[in-house]
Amino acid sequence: MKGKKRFAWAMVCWACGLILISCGRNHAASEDRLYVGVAFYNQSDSYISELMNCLKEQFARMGEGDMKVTMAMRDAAGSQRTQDDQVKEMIDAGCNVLCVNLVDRTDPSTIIDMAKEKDVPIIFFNREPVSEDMMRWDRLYYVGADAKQSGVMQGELAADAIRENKRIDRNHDGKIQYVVLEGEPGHQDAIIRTENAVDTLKNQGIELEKINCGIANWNRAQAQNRMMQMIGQYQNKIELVLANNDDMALGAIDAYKKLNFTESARPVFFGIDGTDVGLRAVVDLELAGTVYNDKEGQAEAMAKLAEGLALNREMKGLKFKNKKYVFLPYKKITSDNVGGFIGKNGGRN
């Protein structure tokens, strides 16, 4: 299967690379030209590599006309320090506009410093980082969507299920036994979600109780992992998942199917981002919902933004908060709408 995603994934990037010509190392802004260095913290996130193909399709778009674009893409494998030295090779390269997913929210610091000194706009997204760092330079901004309202969100809809379905409450005990698969330890968004979350059901008069929680580095397999050690642990007690990604929460379906449970043994399980792999499991009711991470949104953004930062243009319909933040709304998805998500542009109107 990973043999199959990374074929995949090349394939992408060579039909990409037909395209879009890497930095040459003689580029300089001019009117008419868009040179972008694009660097991303893992291609193994299923979400990062969806969003990666909406940001070259709007590139793409963008070089039709009398733009030219020209585009370099590096993938950091989870280590800050080969973004730092990718990022270096994209600015000596001539880039003159960079948005950049860091592996590291907190350690910018390298990155904003090269740039910096050769006066290279930067758009951060989907990490956000401090907003000390933000303030360093008035050339930066980020991209992305407010990870509070995801977690409210994912607490609604997990709200909303158990109301409508008693037999969530397996035990009959008034109360939801819950577990909740985490992302990287320490991770902005993995807290704010998941604080959000169980806040929003308590605060919807849901009676919880916590079993386990788990950090599953928004990974599929390590999530499953973690998911059948829990399992393992409390059988049958679990009536509630909520995973802090798409990813996550499909890892956890897979250790209750690897274990052969039964459906109706099963507890329901909650994801975030809208992949495409999560919109079809909740076409096929296995996961009960979750929250459209509007990346078609986001990279419509990002491409307005980098062509207005590198070549001086005004960014028409872009709304900022405090002058640096754009941020896209999340939208709650449930099998009564996920047909309107699912296709070409994630099914955006």
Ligand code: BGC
Contents of the next structure:
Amino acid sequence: MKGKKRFAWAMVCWACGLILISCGRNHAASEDRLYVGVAFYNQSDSYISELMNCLKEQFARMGEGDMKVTMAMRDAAGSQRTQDDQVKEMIDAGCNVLCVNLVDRTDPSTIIDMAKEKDVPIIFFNREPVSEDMMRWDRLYYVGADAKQSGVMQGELAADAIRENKRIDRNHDGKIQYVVLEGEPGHQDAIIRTENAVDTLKNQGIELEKINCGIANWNRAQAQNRMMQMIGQYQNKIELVLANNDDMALGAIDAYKKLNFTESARPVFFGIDGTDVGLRAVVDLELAGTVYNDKEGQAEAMAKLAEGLALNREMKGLKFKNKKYVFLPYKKITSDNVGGFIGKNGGRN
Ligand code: BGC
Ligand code: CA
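After the form predicted on its own, can we look at the form predicted together with beta-D-glucopyranose (BGC)?
Shown next: the complete complex, the earlier chain at its head.
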């Protein structure tokens, strides 16, 4: 499978090369040709890999019309140096717009300088550069979602569940003993989600007792390990697990399953994203709720923006914040409405 993929991308690059030769290395886009270079931080991230599938679909659909669309995609496998090289290669191959999911969101300088020199606009996504960097050039954009909103929604989901189900407070002390599984340190979504989920629960009058907080870098296996340690330390004291994303919530559930905790002895778990596996866990009632991180909406916005920027077209239907940012709204998911989110339409039907 990997070999096939590599071959396919080699063909795309080769085709790009041929087009370039015939265009005499002119970076200005001809009227109906879009060459997009997509760089993402790590293929092993579940959410990113699903978002990349949506983006591929968007550009493929765009290419079905009159416009010729060529897309290259590069996985930096967690290295900013690798990503810098990949972006350089795609610019040299003649891309007229870039979509960049930074490895290190505080270190976009090399990429911005290279793109600016060749006048190739950049749409950053999912890993938001700091505003000073975003101000460095007027052809820098960001597509993503508002971290605070996802935290607030997770807190609301948890508060509703706690009010509805008195058994969540297993030791009946009127407080909810909770742990947090946090994403990558420094990521705009990690701390903000945690703070807002906890604050929302408190504002809704839920008494909380924090037991522990573990960093699991968005990763299911790391979350399972962290959770195993916490269970070892606190046994059946934990009543609520707030995870910054679905993969970590699922890792926590894995830990309880591995230790053979019966369902009634487990805490309630909340995630964020609504990945395929996350949604399935909501259907199976293992995950009490999640918050939809609208990958279809983000991919659609990126594709529209890419077309508009590269071909100087009007960008219909895009709402900008501060002229540079497009934020897609999150949505709350429980077993009551999960059906509307399965089948990749973001609950839009
Ligand atoms: C998602 C995580 C993902 C991360 C990657 C976040 O917005 O919720 O699941 O791992 O982005 O940057
Ligand atoms: Ca309790």
